[in-house]
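First, one chain by itself in structure tokens, the form predicted alone.
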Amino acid sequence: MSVHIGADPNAIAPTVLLPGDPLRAQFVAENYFTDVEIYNEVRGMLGFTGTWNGTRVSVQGSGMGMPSLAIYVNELIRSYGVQRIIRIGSCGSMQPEVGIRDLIVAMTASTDSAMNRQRFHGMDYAPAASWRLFQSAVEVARERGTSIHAGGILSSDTFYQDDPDGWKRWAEYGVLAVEMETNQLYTLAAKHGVDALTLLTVSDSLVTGEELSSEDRQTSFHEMMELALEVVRRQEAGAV
């Protein structure tokens, strides 16, 4: 057991899907896994392990924001030996060609957070996705005929911005979308030598003002979840 995850040492699979919302973790476990076991309920941050198409996989809620995600990523890696983490989340589009329910594979994650500035004594660090997972996701999407956008995203500390036009500067430089976690996921994965990838479904558009309901955000991202699970299956098969 670790401080925030109440699991036995072997309860968590080598690959973990990481939604921010614990109810999305529950949805994945109930709708995609067989032989499901719940391993964590500490602070309501649900975690489950099960089997998908013969592959053992876990799903763990991480909460909103980089400080919360960093707690769970550190403990999954340090205490449970997790080797691959795939974030499955939602985001806000910053580009007119990136529409509601579109799928993004995040290559890099810029940030307005100070967490890496503190870690690197004021210098900037550019975290990126694992090439193995990124390449696999692109290949799976191509084979399935799934349309994706691949590129850089923004991980922001602030959901409600004081400057309503602040996102436009990031968009000017080609950033596809904004969310709140990936910068630290990629940073910590690099530090600990594990693989990480973020897959995002567009839940709202800063360009058009469109948005999905909170229920849709929890339950309707099937394309993203199935893509992530197939990447897991291939990675686990290759690791055997």
Given for the second form:
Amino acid sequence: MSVHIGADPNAIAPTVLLPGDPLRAQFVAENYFTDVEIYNEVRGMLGFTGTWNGTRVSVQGSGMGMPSLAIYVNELIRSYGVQRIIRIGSCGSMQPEVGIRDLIVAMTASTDSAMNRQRFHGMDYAPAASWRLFQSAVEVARERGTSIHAGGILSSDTFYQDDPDGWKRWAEYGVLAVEMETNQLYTLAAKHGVDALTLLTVSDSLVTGEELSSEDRQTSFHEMMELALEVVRRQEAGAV
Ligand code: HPA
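Following the display of the form predicted alone, present the structure of the form predicted in complex with ligand HPA.
To see the whole picture, the full complex is given below, headed by that same chain.
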């Protein structure tokens, strides 16, 4: 038991998939896992452990935004000994060549949040993806013929921005897309010496104003899941 996760000590697998939406976690458990057990219902932030192709794996909702994600990531690592966390999320594209439905593997995450400014007393920190997980994701994508964009993203504290053009400064500097969690996932993983990676499907485009239909969301989500689960399987098998 930890403050926000009501699980037994060994109920969570060493690798956790981390969608923002707890109902996504349930969807993953129901559609991809066998031998599923629910280990958390505290605050409705559902967590499940099951098996995929012989590999034990967990899936846990993180909520939206970095303060919420940081609570779950801290507890997963510190109270349950989790070694690998793969965020499976959605994002808004900031580049014309990054279309809706595309897949992004986040190498790093800039931010407009003050969380790391507080942590580093006003200095900047450059959080990075786990090389092990990143190179495995690139390798699996190549083998499967899945096209990906790899690069930097923005983790923002605000979904509804006052300045409608504010994102363009980030875009000018090559940032691929915006979401709201990865900067703290990578920072906390580094602090605790565990591996983290973010995979994102592009659900909307700030460039064109397009949005994914719910049907399209399912298809591109499936591609991301297959990639994430194969990365998990290889890590667990030690076949990096
Ligand atoms: N902004 C922030 N987070 C997001 C977006 C967005 O446009 N799309 C999906 N997650």
